[in-house]
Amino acid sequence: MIRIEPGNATLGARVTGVDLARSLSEADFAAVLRALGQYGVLCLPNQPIEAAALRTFSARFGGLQAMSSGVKDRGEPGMPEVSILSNIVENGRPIGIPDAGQDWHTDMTYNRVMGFVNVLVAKKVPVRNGKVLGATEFTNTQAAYDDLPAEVKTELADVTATHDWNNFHEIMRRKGSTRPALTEAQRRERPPVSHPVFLTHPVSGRKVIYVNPGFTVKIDGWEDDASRDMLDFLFSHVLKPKYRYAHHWTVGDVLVWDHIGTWHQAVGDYTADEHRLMKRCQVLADKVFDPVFLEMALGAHAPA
């Protein structure tokens, strides 16, 4: 039977009692979608699966994004979904993105298609002096909107921000990543997208704050300065200690979280001879706004 236990913390659960390499039945899917609406991070442990059990497991949550042009060679083979994110060297060659995520950000904001959920899978975690290290932070929009000041809220209730791709891209080369700038061709296939400064979650009902600090680059149709202010305000806001959770991972562990309502790093407290290795998918929303596939899949607990 499964099993959720919630954590101490603004984010995080638990969820015990299911098997992710067999299917999970209607009901507990709709259990595991009903408390990623609630606690934005979802921790299964001891669930060892490979890619092609990942892939499987995340598709119920919506369409997969495969790879861009740029990093397809570090994937899993023959699986364009499911992307290697680790720092470990083999023949000379990086097996994995050695860097991915390292700033706060929320993935896929820079699509027309937002992105819903990311599902990782740890096969290697860094451990140093019975310290694990690697771990993944996270920070609550929905709690960080309940909490906006009324006129902010007011102020903001209908505008829309420019995301872009390239933005974080470069924020992580300013850091010493030795990822080589986007090429033309490789920016034409995202070009920046705009999405509401505020949405509503599909899942939970609540407001969320949806712009963050990696892909986020102007409030439309507002001057520079003003449009920089704001989004400094709420980068801030957001980033309030009360607001976050760190997971530290365990080898086995699947971590499945939600795009729309957090933001999450990765912490790179790591050297190159301390091995992370984790298999990714990334969910887009393309199917979780739709009333029908949320009354399919909740049932009785589908929001109004």
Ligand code: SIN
The other form holds:
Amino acid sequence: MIRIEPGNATLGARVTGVDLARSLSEADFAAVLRALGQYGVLCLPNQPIEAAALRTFSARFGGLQAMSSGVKDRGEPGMPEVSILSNIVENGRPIGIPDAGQDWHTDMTYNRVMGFVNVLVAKKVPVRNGKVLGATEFTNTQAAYDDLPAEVKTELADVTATHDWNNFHEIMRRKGSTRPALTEAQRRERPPVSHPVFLTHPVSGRKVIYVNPGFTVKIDGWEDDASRDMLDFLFSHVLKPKYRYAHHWTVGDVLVWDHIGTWHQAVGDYTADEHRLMKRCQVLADKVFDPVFLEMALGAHAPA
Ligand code: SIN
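The structure above corresponds to the form predicted alone; please give the structure of the form predicted together with succinic acid next.
Complete assembly follows, chain above in first position.
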């Protein structure tokens, strides 16, 4: 029997009673999808699955984004949809991306078809003196929307903003990442796109703030200063401690999180000798806005 136990923070629930090495029943998948809209971050403990099962489970939520050309050699061999996130170096070669996601962002807002879900399985987790390092932190953009001043909700109701993949890349480089600058060809692979500043979450039916510090560079049609001030206001609002939650990993955790209603960052508080290894699938929102998919996946629980 599937069990969903919410924690006592703004995000997060624990899901037990399923085995991701086997296919989830439709009823269990519906329960997971509903819980994802409600709690934003789901931990399925004791699921030591390998890349193929990770990919099969992730594909229930939508199409999978393949790794970009610059990091194609940092994935599961033969599976371009499964990235390896790791600081492990073997025979002088990094086996994965060492500093993925180490600042606040929402994955794939730089895509025309935005992101819906990330699914990670923890294979190695750094521990120092009994303390688990390398957490993933989240913030709740549904709760943050609810608390916005009414005049900001009105002012931004029909406004869009531009998201640029290169922006996060440059943030990381300024912080000391050794990743090279994106080439023109790489930037053309994922050119900037616009999305509404507020979205209605397809599963929960609640409004969310859909800008993030990693990729959102401009409110469309606004003067530069006004755009910067509003984005800075939204960024510091969403990052208030009351909207935040941290997941401290255990090997075998599968973490599923909703990109539409959250931001996240990976905490890089471990050294090169303290090994962290995650396998990741990034799922696009190519299905979840489709009423037919939602009706089939959620049945009577689909938002009207
Ligand atoms: C990511 O941003 O997808 C990486 C998160 C993590 O490694 O904790």
